[in-house]
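Only one chain comes next, encoded as structure tokens, the form predicted on its own.
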Amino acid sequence: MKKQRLVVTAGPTREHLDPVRFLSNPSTGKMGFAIAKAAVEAGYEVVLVAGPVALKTPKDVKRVDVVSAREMEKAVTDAAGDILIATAAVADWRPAHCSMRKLKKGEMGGTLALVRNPDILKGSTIPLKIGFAAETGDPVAEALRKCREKKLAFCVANDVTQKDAGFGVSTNRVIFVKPDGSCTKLPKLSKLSVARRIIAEIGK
């Protein structure tokens, strides 16, 4: 049988104001890379669409490096997967204008004009989609909203204010939230263990 193609997005995006300045976030990509590894172990063909991160590509994973949200959207579309797991922390906004040269202080005002980036997860036509809700408020409520609005199989919620579950650490505390409102709370686990549980949940 032909392997199912699983697409994973990981890391941040960078939205440039000029060649040396950009809007971004502290995502390291660890969760997404762990999912790519777990998916290969489970027998999937894996395409890993990675923003700017400093991580080694898991064995047998096809990696596509991108910088901006629009580049990530194109790479996800081009991958033509059967399953999409969107762990990337995609910038919601980008500067309305990007200078080809470094802007001087005198050329920069106190207001930065922004435009919306595409919602990669909502806009994707990949049949089975799983999202993440990394929140500082009520992660379950936000995960449920994403599930219903973006037509997800389930959403992985976590509170990034916890020191052992935020950006850059090797562990996570997550809750699987489904569109019907049912939840499965996992204990603190390594990100690779969380990844394997996510892949197992897809298999159900």
Ligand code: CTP
Contents of the next structure:
Amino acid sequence: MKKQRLVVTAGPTREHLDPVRFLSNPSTGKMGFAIAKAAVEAGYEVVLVAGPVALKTPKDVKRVDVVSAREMEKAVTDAAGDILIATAAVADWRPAHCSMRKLKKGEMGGTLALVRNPDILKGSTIPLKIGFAAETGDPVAEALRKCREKKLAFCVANDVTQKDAGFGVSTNRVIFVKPDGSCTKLPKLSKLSVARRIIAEIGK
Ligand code: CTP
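Write the structure block of the form predicted in complex with the named molecule for the protein whose form predicted on its own appears above.
Full complex below, order starting with the chain above.
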């Protein structure tokens, strides 16, 4: 039987304003890499679209490295998957202009003009989509909104103000939120255990 192709986005994106300066965020990519590993274990063909991160590629995973949100969007489209799991912390905005040479401070002024980046998850036509909602407010309400707006099978909500969940750490506390509003709260788990639970949920 042909394997289903599962595409995972991971890590941050960088939005350059010149060759040495960019807008970004502290995502390390751990959650996405754990999902790629768990998906291979479960028998999927896995394409991992990674922003700039310092992690080893899990065994048997096809990795595509990207820098910006627009590169990530193209790599996801090119991967032509059956399932998309979007864990990447995509920069929602990029500088309106990117200089080919290093800007001098006198050329920069006090205001940076920005333009919106594409919403990769929302725009993707991959048939089954799972998103993440890393929030500092009410994670369930936000996850439900994202589920409906981006047409997700479910959204993984987490409160990144907790010290053992979110950016950089190896554990996570998450809640699966479905478009009908039903929720499944998981205990504190390693990111790999959360990843295996997400893959098991897709199998259902
Ligand atoms: N996402 C994406 N492309 C973007 C922004 C977000 O693919 N340009 C994906 C993320 O990978 C995540 C989900 O959408 O799976 C939610 O991302 P998040 O940053 O929490 O929310 P936003 O959609 O940016 O919404 P808001 O800023 O209103 O919270």
